[in-house]
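Just one chain is shown here, as structure tokens, and it is the form predicted on its own.
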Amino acid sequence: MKFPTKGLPKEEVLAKIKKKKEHDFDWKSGKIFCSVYDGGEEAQEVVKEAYSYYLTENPVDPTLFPSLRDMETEVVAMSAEILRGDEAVGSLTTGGTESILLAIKTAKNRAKVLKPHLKEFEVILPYTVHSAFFKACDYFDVKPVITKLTGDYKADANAIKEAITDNTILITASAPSYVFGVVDPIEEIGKIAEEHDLPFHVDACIGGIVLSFARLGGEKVPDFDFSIPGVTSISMDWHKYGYAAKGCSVLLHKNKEYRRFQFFVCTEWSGYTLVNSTILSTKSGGPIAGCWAAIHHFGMEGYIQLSKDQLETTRRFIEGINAIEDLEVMGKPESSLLSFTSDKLSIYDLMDEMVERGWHLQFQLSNEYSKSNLHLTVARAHKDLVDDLLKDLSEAVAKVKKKGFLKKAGTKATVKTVSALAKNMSPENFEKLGKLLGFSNGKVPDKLALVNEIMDVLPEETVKNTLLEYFNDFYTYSEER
């Protein structure tokens, strides 16, 4: 890819972009169950226009653009209201991952002041937590202490209590967990956090909005917010079920005493004094304005109705999937997420069949607590597609059965070969691995069942190494792609 010598007019530039988008998934069809949250055409237009007003403005210096500071503090205050945090304060971040990174950073900074003797820092992570917590531990040199789940896929409070040491700086839990859509026993864990004088972060990134507005609308949902003693911080994403533009999450702290450990102040360098509330310095003001606009567009009544609809749609999916022979929804989802599996069918062959029918579900590999499964993140766009998905899913199951694709884990010979190549990832071996699995020049094979079945039985380090090398190649420019 050579740098363009001359600039192009607007029409030509946009035409090139549209051409590239031809191969992207058509999310407007509603047949995607991850990554995209469509609030409808009118909401999209409101958010887009508000976002574009602040495309150039940079909130790094709040004195230059006080309107952005005002909108951020207003969104934080409204978030605190629905999460029942009377003294709660917080910041808007670029997403759930940044909110979780900051929650870990805050806990470590606090511990360094209150426990100056600590040489090692530990965070308790029930197996329900999102991968962002492991990223945070990697970034901030914190040891993750993983605790087991109960039979209903929830965090085991007793295991959390037993895992506490003098090095523990934070306890975490999910409301709900991404994988299973169930809410951890927040009240029970909160009591443990109080008993040991430890901060307790609740990850409500994907479920906080739905659960909060469903409660406000009279639905019976599990309590998870600041009304629970012991909860000291909560993350919640407005760019998911708040239908704001991508790049807007909120991290709330119980009060300003906790939040002060989140900030970064730099006076050591030769430039201007820098004060950051979040990880990024320079960023667009667009997500802040887009979020503020979305909240005012939908209002309390709008979000209550959306949340009720999403929970009802989820229940319809659960009932319908459980009615299909050889499929089973895992656990008892309490929000708008669910996973389903099978003891008799290859769930990955089923995934391929659904892709052929135009659907994109999310596959999840097996682990010590759950079988391989397919995941649905249910949103506004799926309300009128329940029957269509269930029909295609039932037909896909029948086709997998007819073809005789029984649950398997790839041939032993293939697994052995992949494992050997992955242990010595030379350029030659990487090319051989790509040909064996169907990956080449950053292109993904049409069928992924075999790849996923193999990944399911390889050692974790082998899988990590293989994925690392593949994505290192995937994000490298090549004229052949």
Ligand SMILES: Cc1ncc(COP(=O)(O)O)c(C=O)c1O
The other form holds:
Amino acid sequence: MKFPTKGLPKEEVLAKIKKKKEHDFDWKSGKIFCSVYDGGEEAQEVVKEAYSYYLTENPVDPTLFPSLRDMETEVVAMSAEILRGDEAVGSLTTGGTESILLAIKTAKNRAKVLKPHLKEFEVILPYTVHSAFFKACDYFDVKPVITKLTGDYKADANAIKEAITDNTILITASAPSYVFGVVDPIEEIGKIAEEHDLPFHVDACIGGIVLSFARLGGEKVPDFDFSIPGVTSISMDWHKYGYAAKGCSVLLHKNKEYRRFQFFVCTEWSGYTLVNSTILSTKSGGPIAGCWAAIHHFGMEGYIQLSKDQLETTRRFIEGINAIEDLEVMGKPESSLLSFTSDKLSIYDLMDEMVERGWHLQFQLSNEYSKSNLHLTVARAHKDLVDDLLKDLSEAVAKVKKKGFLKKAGTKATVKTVSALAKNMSPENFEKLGKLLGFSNGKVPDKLALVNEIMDVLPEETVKNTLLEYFNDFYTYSEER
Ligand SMILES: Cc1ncc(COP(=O)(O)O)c(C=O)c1O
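Moving on from the form predicted on its own, please list the structure of the form predicted together with the named molecule.
Now the full complex is given, and it begins with the chain already shown.
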């Protein structure tokens, strides 16, 4: 793509973007079960307008835009209220990932001060914590100590206790885990954290909103927040079930004493004195204003109703999926997320069949605790789509059954060839691999069953290597795409 010589009028520029957008998933159909949270037309408008007021304002210097500082601290205070943190303080971040990155950075900086003898830093991660924790360990050079699950896909508190060493700087758990939608035994883990005088981060990126408002609406849901002794920080995403614009999560600490290790102050360089509460410096004020607007648009009553609806919709999906022969919901989801699998059918083929029917579910690879499965993030837009999805799912199951069971003769040979090629990712082998799997020239094949099936059986290192090479190519401009 060549740099445009002359500028274009507004209409032409926007028309070009609209044209590009024609190939995007139509999320307004509601048939997508990840990535998108649609608060409805009016909420979209409120958030969009509030966001646009602050597109250019930059919260990096709170003295210039005190309104942004006010809105941020107000959102944090309201978040602390619903998470029952009497002394809790926090910051708005750009998403769950940044909240989690900061939780680990905070724990490491705290440990450096309180335990200056430490040479290595370990964080305890139950197997189902979000990938953002692994990213944080990678970025901040902290060792992830992965602990096992119990039979119901929850963190095993005893395993956490046994994993604690002198180098442990933080314990983590999820409410609920993204993978299975179940809430870890927060109270039990909180006791362990207290006994060992360790900070304990609860990832409530999902449950912070869905479970809190369900509780406030009188539903019986598991407790996970600051009311539980031992919990020292919580992440919660307004840009998911809060229906704010993307770029808005909060990281809350039990009190100011914990948060001080989150901040970064730079006086060493030759420019202006810099104090950052979060990872980014310059950013748009839009997400802060959008979040504040969403909260005031829905209010407590609006979010309670949304939570009730979302939990009820999830229950209907669970019942309906379990009623389809050969499908089974995994564990007992306690929030608005669920995963289902099958002992007999190819989940890979089922995914393709659902794509053919216009649905986008999320595929999760098998691991030592679970078979490959399909994941649903159930949100506001799905309330009226339960019967449609179940009908299409039943049809998809019938079609996959007709095709016969998986483990096609060809697959084993393909896996062998892929493994051999992936061992040496030369440009020639990479091209061959792309052709074999249908990914040539950065294109994504319509049917992913073969790719998913192969990924599921390849060694982890090979999968990592292949994905890395593929995305390195995918994000490179090519005229042919
Ligand atoms: C439980 C949980 N934690 C963390 C994250 C990461 O959040 P984000 O995608 O906003 O960075 C997610 C995302 O789905 C999540 O479900």
